[in-house]
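First comes one chain, alone, set out as C-alpha cells in the form predicted on its own.
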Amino acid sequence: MDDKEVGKFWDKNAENWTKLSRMGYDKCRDLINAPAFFKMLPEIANLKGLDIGCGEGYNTRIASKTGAIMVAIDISEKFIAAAKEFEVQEPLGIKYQVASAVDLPFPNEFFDFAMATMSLMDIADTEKAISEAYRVIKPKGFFQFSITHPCFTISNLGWVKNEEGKKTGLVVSDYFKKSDGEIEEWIFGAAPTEMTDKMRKFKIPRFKRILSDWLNLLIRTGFVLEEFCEPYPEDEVLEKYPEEYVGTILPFFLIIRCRKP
C-alpha cells in the first residue's frame, strides 16, 4: 500500500471524522493528546511551522493561536477542504494544501519546526516521511510528533476486569508483529450510538512499528532525541470525565521531540 492508496481511505473517513470531532467526540485528542502535546511544545511564537497530516486542522489552529506562522498539509483532499472552510470562518493566516508526507512540496531548510499529531503511524513509508521532515527543517529546528504508543498498539484489546467489571489492565500480545496496511475499523466511542450506527465506520490503514524502530529511525535520519511524553488524563479531567480512567492504566499514546543538529 502506498501513500495514494492511504489517501483514498482518509478521504472516505474525512466527512464523519470532521463532523464527530468538531462536535467534541474525539475525547482522547481534546482531553489527553492535545493538552500534553502543546504543554511539551517549545516556544513557537513567530516561528514558521509545518503541520504534517493536519486532518481538519484542529491542532494547526492551536499552534497558530500560540503565535506560529503555520503551513499544513494532508493527503486527504476532503480534510484540507474542511480545514480551509474553517479558515474562512475564523481567519488565522494558515496555509493549507493537499500534499503527501513522503514528498513534501517545500525547499530544503524551509521551516523552523515541524509537527505531526497522530498521523505518522498512518503513513505507508514512515522512513521517507521522517526523512522529508528532516529535509525541510532548518538546522537547530525541531520535529515533535505524537503516535499511538508502539507498546500497546494491538489489534484486539484484551482487557482485564475486576469483579465489578471495571477495567484494571490490558493483555498485550503480538508486540513484534508488524503491519503494513492492516485495516482497522472503528468510530469514536464517545459519540451516541444512535448517531454512529447510521455512519460508515472509519477504515484506517495501520503501519505498526515497535518502539526501537521509531527511535532508531530518528537517529539514523540524523535527529537528536530531545524529550518524550506518555500522556494520561489529569485529575481535573477525570473529575469531569471519569470514563477516561482507562488512560491511567497504561499509555495509549507517545509524544516525541527531536532536533536537527
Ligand SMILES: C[S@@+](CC[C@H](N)C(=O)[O-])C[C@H]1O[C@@H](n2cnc3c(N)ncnc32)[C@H](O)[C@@H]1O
The other form holds:
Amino acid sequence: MDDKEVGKFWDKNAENWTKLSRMGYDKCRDLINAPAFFKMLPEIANLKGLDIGCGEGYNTRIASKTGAIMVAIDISEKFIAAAKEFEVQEPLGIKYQVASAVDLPFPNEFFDFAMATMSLMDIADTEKAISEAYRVIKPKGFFQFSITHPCFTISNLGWVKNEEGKKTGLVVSDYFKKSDGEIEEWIFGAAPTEMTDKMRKFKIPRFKRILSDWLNLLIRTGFVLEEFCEPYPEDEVLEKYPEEYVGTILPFFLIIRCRKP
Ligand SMILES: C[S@@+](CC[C@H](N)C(=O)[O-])C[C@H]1O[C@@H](n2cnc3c(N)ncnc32)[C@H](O)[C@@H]1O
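How about the form predicted in complex with the ligand, since we already have the form predicted on its own?
Every component of the complex follows; first up is the chain already shown.
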C-alpha cells in the first residue's frame, strides 16, 4: 500500500475523527499524549516548525500557541480542510497544506524543527518519511515524534485481569510481526455508544515496526538520539478519570526526540 492509498483511508476517517476528537473523546491524545509531548518539547518560541501528519490540527495549534511559527501538512484533504476551517474561526497564523510526509514540498534545511504526533506509524514508507524530515530540518534542528509503543501495541490486546475484573497486565504476543498496511478498525471508546453505533468505524492502515527498527532507522538517517518518554498519566488525570489507570500498567505510547548534527 502506498501513501496515496493510505490517504484515501484517512479521508474517510476524517469527518468522524474530527467531530469526536473536537468533542473531547480522543482522551489518550488530550490527557496523556499531548501533555507529555509538550512537556518534553524544547523551547520553540519564534522557531519555524513543521507538523507532519497534523490531522485536524490539535497539536499544531498547541505548538503555535507556544510561540512557534507553524506549517503543517497532512495527506488527507479532508483533515486539512477541517484544520483550515478552525484557522479561519480562530486564526493563529498556521499554514496548512495537503502533502505527503514521503515527499515534503519544502527546500532543504527550511525548518528549525519538525514534529509528528501519532502519525509516523500510520505512514507508508517510514524510512522515506524520516529521511524527508531530516532533509528539511536545519543542522542542529530537532525532530520530535510520538508513536504507538512498538512493544505493547499489538493487534489483539490480551489483558490479564484480577478477580474483580480489573486489568492488571497484558500478554504480549506477535511482537516481531510487522504489519505493512494491515487495517485496524476501531472508534474512540470514550464516545457514547449511542453516537458511535451509528458511525462508520475508523479504518487505519498500520505500518508496525519493532523498537530496534525505529531506533536504527533514526541512527542510519543521521539523527542523534536525544530524549525518550513513555507517557504516564499525571495524578490529576487519574483522580478525574480513574479509568485511565490502564496507562499505569504499561506505556501505550513512545515519544522520541532526535537531532540533526
Ligand atoms: C492518528 S492521526 C494523527 C493526527 C494528529 N497528528 C493528531 O495527533 O491528532 C495520523 C495522521 O497521519 C496522516 N498521514 C498518514 N499518511 C500520511 C502521509 N504519507 N503524509 C502525511 N500525513 C499522513 C493521516 O492522514 C492522519 O491525519
